[in-house]
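So this first bit is one chain, no partners, the form predicted alone, shown in structure tokens.
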Amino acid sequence: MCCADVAGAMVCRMPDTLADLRALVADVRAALEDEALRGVVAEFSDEAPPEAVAVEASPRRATRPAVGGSWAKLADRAREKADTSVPVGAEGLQLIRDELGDCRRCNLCTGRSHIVFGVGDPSADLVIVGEAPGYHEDRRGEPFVGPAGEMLDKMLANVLGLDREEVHILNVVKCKPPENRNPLPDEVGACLPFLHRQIAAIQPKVILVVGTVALKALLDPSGGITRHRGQWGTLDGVPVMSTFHPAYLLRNPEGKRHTFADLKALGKRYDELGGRRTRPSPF
């Protein structure tokens, strides 16, 4: 987001109160942070290629997905295209994976190493939805690996008392965007019907979305994660909590206390709805 974009946003929405002004500043900060977030993961591992680190050191301005009405239209079209009458559990997920095939529905296919379909318990009571595969995810074909994955695992174990194998982890898009930029609207639109069908097959009791892209795609087309984290929404009748992306927390440790509170609230709802556990909740 350039300065002109920020200025334009402020002209369109002049704050009436100090609280409105603070909320506007939070939105602008969240947008700028979201611009810089893609590529954070590669910075924390010696396995990352030199060019991946260079993106963080000298970032190029990413092309942001459309906001407002465009995101809402994407979500509406995805629901219209998503046949949610799939078998429950592993059988349904396998049918969806077979239909996805060697996907060529958008240009992300040209630069990927692997399609990152998802991982975890096919009948999990908690589904976690991130934004897009990064370098490590693309190499391994699994979401949330590398430093961000380690952070997510700690969040699950230490706050929710759940292991990675007890949940199901998905991304909004299934192929790595170039230079870790945010996925574009056509890329999101190509993947969303499959994501909705995966969630329908899993039938979770609770959903956790991490990061602005996932928030916009599934919960609030005009939302920003800084303002909307910690608030409940619904997706097809399933309670949805949003919070910061684990990669954001690697770079901004001060956000951990907010995420801790969000996860505690999620854990409480998870237990109220009868979410399965192999060990007692930490809280």
Ligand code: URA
Given for the second form:
Amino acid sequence: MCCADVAGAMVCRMPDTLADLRALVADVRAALEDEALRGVVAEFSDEAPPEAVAVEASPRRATRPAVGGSWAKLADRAREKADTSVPVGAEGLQLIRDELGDCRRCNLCTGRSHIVFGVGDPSADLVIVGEAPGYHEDRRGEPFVGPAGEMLDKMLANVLGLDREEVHILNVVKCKPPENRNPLPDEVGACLPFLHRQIAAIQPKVILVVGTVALKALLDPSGGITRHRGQWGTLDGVPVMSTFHPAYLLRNPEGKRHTFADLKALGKRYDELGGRRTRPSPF
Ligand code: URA
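Just the form predicted alone so far, so send over the form predicted together with this ligand.
Once more the chain from above appears, this time first in line as the rest of the complex follows.
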């Protein structure tokens, strides 16, 4: 029996095999890394940092280029496979969740504690798409609840004036990849049709993708977030902004001024399109 208090969560598991033991060690390592990051979670300030004035979001509009490669193919296949004629709102989301069931469509099912389906207002005007659940998300079954989630909450609250309950938060894949690695193409391919259907059910006015994996899956299969961030793209007619992943910002706080500008541009568009809010925009 192996019990350890990892990042406030009691991990109690009997490793049967060497593979189990390796997975346990990887989980502990990921949790400790998350815990170390917690120490560097910095506030997104209520005021524009001076650099943000000079680094406005680019007004260029990006369309989805037709490029070769496996990302392009899997993105196209996912869209073909996704039956997006779902009922809107909570009813549609429940239907998709039921269809997902105890999903075994890729290998990630072997290492998960929970499927992390998504969270938030079922008819939110803003959808946020991240990459994949990490240690904390896997334990709780909810996206963005670790240090990267704290950062995301601050980005939402302090720059957009929105709480997580007012938006809807999703990931490209719904199960935790081992050792915090990026999801593999077949894993993304298995999960992506569900993501498209969730977005179709929610019918947001604006989408925010954070990080390269979500960018490639939804907007530009050959894209990289450093080059693409701050530009508008579209997904089935819905405007999409892309920016750095909150976990990247924890490690690279100098990127925050760019994300600040990207979120300001997003907030402006959100308000222009009549996005609902319970308190005034901070900007
Ligand atoms: N990073 C993500 O991309 N998604 C999560 O849910 C948590 C961390």
